[in-house]
Structure formats: structure tokens, C-alpha cells
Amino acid sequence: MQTATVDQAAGSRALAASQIGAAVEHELRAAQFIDIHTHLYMPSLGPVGLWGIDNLVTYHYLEAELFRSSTIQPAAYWQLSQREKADAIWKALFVENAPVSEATRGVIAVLQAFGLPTESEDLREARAFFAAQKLPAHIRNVFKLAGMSEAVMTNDPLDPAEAPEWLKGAEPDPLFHPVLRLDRILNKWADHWQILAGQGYQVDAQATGKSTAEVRRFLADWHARMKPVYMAVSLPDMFQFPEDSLRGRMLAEAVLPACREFGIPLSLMIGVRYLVNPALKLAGDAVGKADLRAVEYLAREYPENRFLISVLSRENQHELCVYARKFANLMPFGCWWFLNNPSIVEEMTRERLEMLGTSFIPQHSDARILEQVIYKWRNTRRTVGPILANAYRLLAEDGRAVTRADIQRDVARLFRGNFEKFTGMKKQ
């Protein structure tokens, strides 16, 4: 009891300007983040989750870099086994060149975190290490190294590899929260409507008749099965709403009513230009500036809905902050895809802090391979720390004392509380 009293007194004591930076670093290290958007999976969903050195090195960001630093052509690369692909990337990007890009440096950070060599000519030792890991224990260790308590998944009910595991009754895991992903329904209906029809839903190729009502029933069934914390879709830079299109009707008549009924947000990730270079496959997507008047319309005309919003273009970020100031049902989050570089993260986070205070979610990992969360959250702490420290120093200079308790509260809000409150995971 006496120790707690002493800690409380220390936490409420005004910090000197010279103490603020260290206090921020300490609280960021101590905090357990919620990673609000990943492509990671709980073990009960089977082999859809990716982990280990060969998956890390063949991540599509590194594949894109390979074709700039090697003579190998995409068509020849795709014919290789995964191990051969990893060896080719390791040789080109880590042996023949210094791994200074964000994506390559991330692999180095992961190897360092596990005490593995970072300057080897090959991947033999790393492969042996990962082959010896048992996945459930490895997940817990990775989360500990990343400083995160939970990950939010991306769960597609039309994914032929994942859906059967849910239908068999996948065992929940407190480390993972489901999300109901809608891309195949909203963006690729022509290729997937027959799956719904095969499951007994009365839908057709043009989404006429009962189709939207049946999609809403489909969402209700999967909400009951998954218990997602939100629904989500990635959208092209040309996204418009309202719009007389299949996607527009599905949003208005099925998705938005379902989110209201279930009391969960809809996450819109806007600005993708798909496969501008099809030869690169997953690495071939690009970025486009979006018209955010669609976001304005949604926030204004659907006040009972809540929207998690991430936009891919750097040029859209200021406009998104302005809309967030106007609509409390809009929550900006993360620095997505090509924005997840320290120079841009710094700019975006500073801008959001200046305009929104601590009422946003600074980052998510978007990790596709388990171990990526180690370097992604290390980078976030390293980048966000000086930004927060500078904001507190300016506040102190302008006459408001800053305490360790202030910093601890704000870090918890930014990296946990805002998400828990906005999704309803934690009632306020």
C-alpha cells in the first residue's frame, strides 16, 4: 500500500522538461498495445496464418524490391519454390546490398530480437530456429517482444481456406479478435456470389431481387458465428458513395444496417489501385488519391453508424483530420501500406495530434507474417516517442505542467482505449 501511494505521488508530480522524453519512452515501452488491424490468425484457423523466416523474406514488399535490385524477371521468379525465392531475395537484398529499406531492415530487427545472425550468407540457422518453434508458445513470445496484448484479425467468410475452419467451430483465442471482411462481397461479387447461393442464400449475379436482404442475412449468420469487433473493406481510390452500383446498394441496404444492428463499426480503407503491374501479383498494387466526400456523406447521413477510416494517399490525410473534427462517429487510424515509413508516420502523427489531440488511433501493424509485429511496433514506439515528448514539452513551456500520469493515460488512450471505446469492446 505504501509503495502504491509513493508511485501515485510520483506520477502526479510535474516533470521537468529534461525528464519528459525519458518518461514518454518508458510509458511507450511499458504499454501493451492492441494491434487493431492485422492479417494474423489464431491457431485454430489452421494454416492460413503465416510465420517464419521464408515467409518474412518473401513478403511482397521485398519481392517488389527484388525486381529493382536483381536481373531475375517476375515470370521466372514465380516458378521458384518458396525456399528458392527466399534465397534469391536474401542474396540480392541482404548480402549484395545493405538492407536499409524499411521492409528489409524489419527482417534484420526480427532476427536480432531472436538472437539470430543478421549478416549470414544464407538462411540455414534462421530456418532451423523457426522450425523448432511450437506455434502457440511462439505467438505468445512474439507478442511479448512486440509489446502487444492482442491482435485484430482479418477474417473473410468467403475464403476457401479459412471459412471451413469457422464452420467446424474454430476455438476462440483471447489473443485474437475477429473482423468480418467484406472485400469479396463488395468488390468481387461476380466471382463469389455463387458461394453464397451454394450455401442457400437467394442471390444472383446482378444482386437483384432478394440479394441484398440475403446478404444481410449472411452477415447476421457470420456475425453470430465470428462475433467480430468490426466489419471491414478495402476500397479503390475511385470509391464513391452514394452510388448507383452493386457495391453502393450492398453498403446502403445490407452492410450499414447490419453494423447498426450489431453495434459495431465499419472500417473503410480507401485508396487502393489494384494490380497496376499485374506481373508482380500481390506486390503490384499502387496508391491513388481518393474523393473523401464519400466519407463526409457517410458520417453525416449515417450518424448512428461508426466508421474506422484509413486512407492510403498522403495527400488525403489533412482532409481526413478535418472530417474527424466534424464527425465524432469517424475514427482515423493507422498509417497504411506505403504510408508506413517513419518519415511519413512522423508527419501524419504530428498533424493528427495537433488537430485531434489524443482522439485517434496512431497505428496498426497490418502484419501479414506473425513476426513482423516485432519490428513494426518497435518502429512505432521509436517514431511516436519524440512526437509525444515534443508535444508535452511545448505544453509545459506554455504553462501547463505535465506529469507521468498524464503521459501514461494518453499512451493508453492512443494505443488501447480509443479502439476499445469506439468498437464497444470496453464500455465507458
Given for the second form:
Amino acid sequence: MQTATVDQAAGSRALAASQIGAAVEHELRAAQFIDIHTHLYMPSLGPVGLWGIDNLVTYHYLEAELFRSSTIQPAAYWQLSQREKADAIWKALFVENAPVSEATRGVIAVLQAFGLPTESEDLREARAFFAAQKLPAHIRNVFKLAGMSEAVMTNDPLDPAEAPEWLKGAEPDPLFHPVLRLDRILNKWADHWQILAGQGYQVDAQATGKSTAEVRRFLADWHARMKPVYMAVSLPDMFQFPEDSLRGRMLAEAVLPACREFGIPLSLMIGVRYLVNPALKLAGDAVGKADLRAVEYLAREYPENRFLISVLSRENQHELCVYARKFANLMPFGCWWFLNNPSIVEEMTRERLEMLGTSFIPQHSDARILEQVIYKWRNTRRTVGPILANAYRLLAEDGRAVTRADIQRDVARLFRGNFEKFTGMKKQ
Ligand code: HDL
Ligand code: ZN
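Any chance you could show the form predicted in complex with ligand HDL after that form predicted alone?
And the full complex, kicking off with our chain again.
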């Protein structure tokens, strides 16, 4: 028999309840995921991309944990070199204490993946290993270890380090998809409108007159340059829409029409309380429960727009599932930031499966450092596998045979197809 025929026969055979767990594990491991939100960068954008052990160990999640397990104060920490910071974190969180938090254990998983020692007193051997890596080959190896085919980036047209690389004409990269990030326009207009004015866009501090039309022209110019798969913004827990505010007008008059014109979704990541502890810098943000009636209004009043939605508060998750049942132009995605812990990923994924079937996007890595995708996707497969298997076992118990082909199709939809169709990367 042809291999394909054997596969088809095997794929279409009903699985015994005892086979379902292993089948789900296999299909999750075999599938190549799209990582739909990261802070990774294609190498053609120059040195903005972070990778290697010192960046891994000084991840802002670990900096927050350092100050709870060391006497060092933030002001003194920020004076250190990056190596000294990494040494301080390694000593406090990995040597003097067991690295049992999600973020610390993740570094251990990365070291293990490269066959590096995980119990050293220092980072000498790891530093030598990463220093010997050549980035393009290292990226391909890391993506292979993570079981992902592509990473979706976060690209900021007003970032002084990144924007010049785009203006020079950064070469597109099939492993990376651009995203047009809007935080500096929508949340920090006062600090950035003069940059647009300096580039010839007729905007002013209060965004009066032609300002929103000119922002729309700015978005069109960067859409042509970046070819983003979606536009994105992070929003505070107090976000309201509609709102008679500069952000409200920018969204209604520039961003939403631009997304419709270009046929791409808008990603709203809602629920951040920015810099509750400014001394911690990037690690200083916290979480707040949002009023999701803003999402309800957007989905209902802008039916031609599509919205990728991730909310930061655990308390908002169930109502987001309910809204997703009401509006097919909402796509819940990921277990974002403080939610990306197995105890909460399990709860969120179960309620999403129970209420949305396979019509949502379970996870993104939010990786800031390249090698983090190795542990973030290992943890997702480890947590989501048993949940999917349980759903199939219940289905079999209630009278519908489950096949390997079912599982393969559903895993592909959850971790690739929903995103490809929602963004138009793949036609419906
Ligand atoms: O705004 C965002 O995209 C967030 O993901 C922030 O980057 C946050 O600091 C983060 O890294 N979360 O994982
Ligand atoms: Zn992010």
C-alpha cells in the first residue's frame, strides 16, 4: 500500500480512548506553529534583535523576580553592565534558589535544549556556546527546536532604533511577518506628533484639522513599506471606546479605516497598568480588569473590521469568550504576559474550547529573546495537550469517534489556520 494510503487509513481509524492522549501529543509535536505575537526581529532589521544567554537571563520577567530574592536595589542594578546584571540574576534565582518559576525554569529548558550545563555556578560555558553561534543558522535551529515555522514581529515605525532600518529598505524574511505597532501614536501622541510633523505629515499637538487624515497617510506609507499582517496596540485597563479623546478619534478616523482599506485585522491588547513601579522600568507594568464593553462596541459597530483580542486580566477571560460567541469578527488569542502560566493557561484554554470549539488562537509566545520560543512553546504543548485530549475523550464517550485526522486538522486550525484566515494570509 502507498504510504499516503496507509496514513489515510490510519488517520481515518477511530482511536481508542487510551490512544487519544498519545495521538494529541504526537500531532502537537509534529505541527509547525505560527507564533502570532513576538518581540523578535528578522536579522535584516539589524542589531535590534535580542538573543543569547545574557539577554535570556536579564529578561524583564526575571528582573522583577530578582528584586524579591536579592538585597540589590533597582537603582544599583541599573548601574551594572549587562553581564553583571545576568551574573546577579543567575546567582540569586538559579544558584541560591531553585529556578521553579515559569520564567526561571524556561532558561533551564533552553540550556537543556542546547545540551548546556544547567547547574553551573556561573554562565561561562553558556556564554562561550552562544558567542559561537551564527545568527541566521541559529534562528533556523531555534525555530526547529520550538516547533514553529514563523514568528510575527512587533514593528514600531517611531522607534528610533528600528525605523531607520525600514527606511534603508530591510529585506523581507519568510520566517518573520511584520506588524505595524501603534502605541506611540495612540498612547503617546504628545511625545511623538512632532516626529510625524518633521516627516512632512500635517499634524499638531491636539490632532486637529487634517491630523487624523495625515495619520492615515502615515499608516498607508508604513503599510506599503512594511506590508504588516495586522496592526496592533497595547491599551490600558481603563480603555474606553467610543471616547471623545485623541485616541478615540485616531482609532475611528485613521486606524480602523486603514485596517479596512488594507484588509488586515487590528490587534487590541487590553488591560495594562503601565509603570505601577517606575523603578523597575520594563518590569514595572501591572494588570487591571478592563471594561470589555469597548470591545463589544467595536465588534458591533465596525463589522467590516476584524479584531485580534488579548486581555491581560484573568477576570476578563470568560466575558471575552462570550463576546467571541456573539461576534465572529473577534478572534481571542493567547494567554498574555501574567497569564502565561500553566495554572491559568489551563483554565483559559478549557473555557475557550468549551465555548468556542477550535475557533480561537490558544497561544503566542510574546518572546523578547529569540531562544525563549523553545520553552514557551514546549510549555504550551505540555499544558494544552492534556486539555485537547480530554475534550476528544469526552467526545468519544458521548458518541462520536475521534480519528488522528480530526486531531491533525484541529491542531492545524488552532495554531495556524485561524490566524492565516483571520489575517488573510491564506484565503478563506
Ligand atoms: O505590549 C506588549 O506587546 C506586551 O507584550 C509587553 O511587551 C510586555 O512587556 C511583555 O513583554 N509581555 O510579555
Ligand atoms: Zn508583547
